[in-house]
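Take a look at this single chain, the form predicted on its own, given in structure tokens.
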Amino acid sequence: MKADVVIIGGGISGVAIAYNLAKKGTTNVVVFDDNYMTGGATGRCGAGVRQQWSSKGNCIMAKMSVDFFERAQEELGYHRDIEFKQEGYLIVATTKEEDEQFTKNVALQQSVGIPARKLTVDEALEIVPHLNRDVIVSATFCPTDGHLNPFTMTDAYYTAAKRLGVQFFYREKVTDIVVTDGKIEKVITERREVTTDKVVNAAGGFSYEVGQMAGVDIPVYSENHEILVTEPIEKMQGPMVISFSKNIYCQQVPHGSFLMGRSNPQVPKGHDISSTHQFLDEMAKTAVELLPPLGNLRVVRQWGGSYNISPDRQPILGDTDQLAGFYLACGFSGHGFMFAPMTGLLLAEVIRGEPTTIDLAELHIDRFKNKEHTAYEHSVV
């Protein structure tokens, strides 16, 4: 079997890259994933889509991705509703330091065309009345942020890519990448060998291991981040509510349940995605402190999912001088789903040798060679 490009990872990033390559005319694209579609991080994510970031690279990636999501159903010719609900993100500051940082963040966001604005406490309560005013100092709000169904969105990319001739092999694990004299020769899976000179690492939580197969060292690691979901109730909250200092994001999804998550500074690095009592306890305490009425809701279930984390909490995109023909789409630090449209476009441009839509210097792996590199993304839960 031969392929012009082999993509390892069939989550949202992998299928977006495959679609964009095929749309541009790369006809022989093959995608492998050892799980079922959305069986990895994509299907376990919080599915929020926001443009409010503290680094310029993430702001631009997010804004252009939202522009695509707004027209995705039509462009991809998808037969179902992708369920993109744009009711905004309300990000609350709970300290003076956060309040000052948010002023800078909004200035940056507005400079690239993101319609975010700074709010007083009273203005924030007009949008989400059940917020606990005693714990917030100020807030920011972007009305075009929102929530998107990860299953239908991934399927929309998948079906569009298949129509363009992309071959997908789910539940087929890649076991080796054969490199000879600094050149990729083939990809070996559990069932076949594929001759190719171009490989894309879109393997999510296993991006580091896929890099090692090819002899490429990628400065990423994975860790478990947990989420819970409550029973559904009548609609009471439109926007996603986030607090970085309180370590929470909380959204009422279209069918009425509240979905919420947080990070755990003590979680070990690795591939464990189990659920813990500690998360349930801490999540409940924080949710009730920030949004008191949620204390009346029953938890239906909880789960874990993998964050593939880079040193500066920004994605690693593009080629690498460690190996010709090896391309990276990893290190999204929990935000690969919302960046997928731009990931797909940019990787297709790089692979095909085209000028990129945006300058990738801030997101290229080479940035870590620069000891003065300081574009750390602080707006992460």
Contents of the next structure:
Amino acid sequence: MKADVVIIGGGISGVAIAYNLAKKGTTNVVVFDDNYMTGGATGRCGAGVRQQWSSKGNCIMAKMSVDFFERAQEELGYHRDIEFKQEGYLIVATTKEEDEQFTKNVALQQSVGIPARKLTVDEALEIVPHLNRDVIVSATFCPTDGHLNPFTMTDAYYTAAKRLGVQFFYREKVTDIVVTDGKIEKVITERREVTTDKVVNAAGGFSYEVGQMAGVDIPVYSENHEILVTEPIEKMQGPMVISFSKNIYCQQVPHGSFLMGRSNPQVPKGHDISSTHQFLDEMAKTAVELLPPLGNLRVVRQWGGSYNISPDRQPILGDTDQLAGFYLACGFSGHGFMFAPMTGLLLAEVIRGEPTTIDLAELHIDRFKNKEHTAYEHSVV
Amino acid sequence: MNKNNVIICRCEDVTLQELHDVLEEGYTTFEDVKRILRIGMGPCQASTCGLLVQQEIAKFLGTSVKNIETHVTRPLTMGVKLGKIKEAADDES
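Now that we've seen the form predicted on its own, could you pull up the form predicted together with the partner chain?
Below: every chain and molecule of the assembly, starting with the one above.
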């Protein structure tokens, strides 16, 4: 088998890259994934979409991705609903330091055209009346942030890419990438060999390992982030509510259930994605403190998934001088789902040798060689 | 039998027709149909519909139910090992 491009990883980034390549005319594209569609980080994520970041690279990626999500249903010609809901993200500050940082964040966000604003406690409670006013100092709100169904959104890209000729092989693991004299020769899977000189690493939690197959060092690692979902109830909360200091994100999805997660500062690096009772304990305490009525909801299910963490918690996108024809779409640090439309577009542009829609310097792997690179994304749960 | 009138997943209101449509589209594993239709994602966590869905997939693929993988069971509905309860109790003391 021969391919112009082989994409390793059929999660949201992989399907978005495949779709964008095919749309631009590179249709001999093959995608491999060792699991079912959305079996990795994509299907495990909170599926929120936000533009309120503290680093410029993330702000721009997010803003342009939301622009795409607004027209995705139509552009992809999808027959099911991607369930895009735009009722904003309400990010609450619980300390003075956080309040000051948020003032800076909002200035940065507004400078790139993101309609975020600072709110007083009273204004925040008008939007989410069940917030505990005693624990918040102020908030920021961006009304065009939102949420999508991660399964149907991935399926929408997949179906559109397949229609354009892309071939997908789920449940087929890539076992090696053969490189001879500094050139990619072929990709070997459990079932076939594919001759190609271009490979995209969109392997999510396993990006580091896929890099190693090709002899490319990528400064990323994975860690488990847990999440839970409750029974569905009638709509009571429009926006996603986040607190970085309290360590919680919590959203009522269109289906009616509440999704919530938090990170564990002590979590070891690695590929464990199991569920723990400690998460349940901490999640329950945090959720009921910040949003007291949620104490009445029954928990239906909990699970875990990988964040693929980069040194500055911004994605690593583009080519690399370590190996010609090897492209990176990894290190999203928990936010690959919401950036996928831009990931797809930018990678397709780089692979085809076209000028990129935004300057990639801020997101290219070479930024870590630059000692003056000080950007760091603070706004991560 | 009108397949639109047969509910196969009661928690998430999924009809037999919807399941058959998705099978026809090429999604033929439990994990795939679960994610597209929400089958098994409700309060019963597929303890009611699980075997029925397996049977429908088996029929569609012309194979035996024993060849159809069940979906992954997650907490809180899965059984809890004594060792895990001990661990939790030790944490608290």
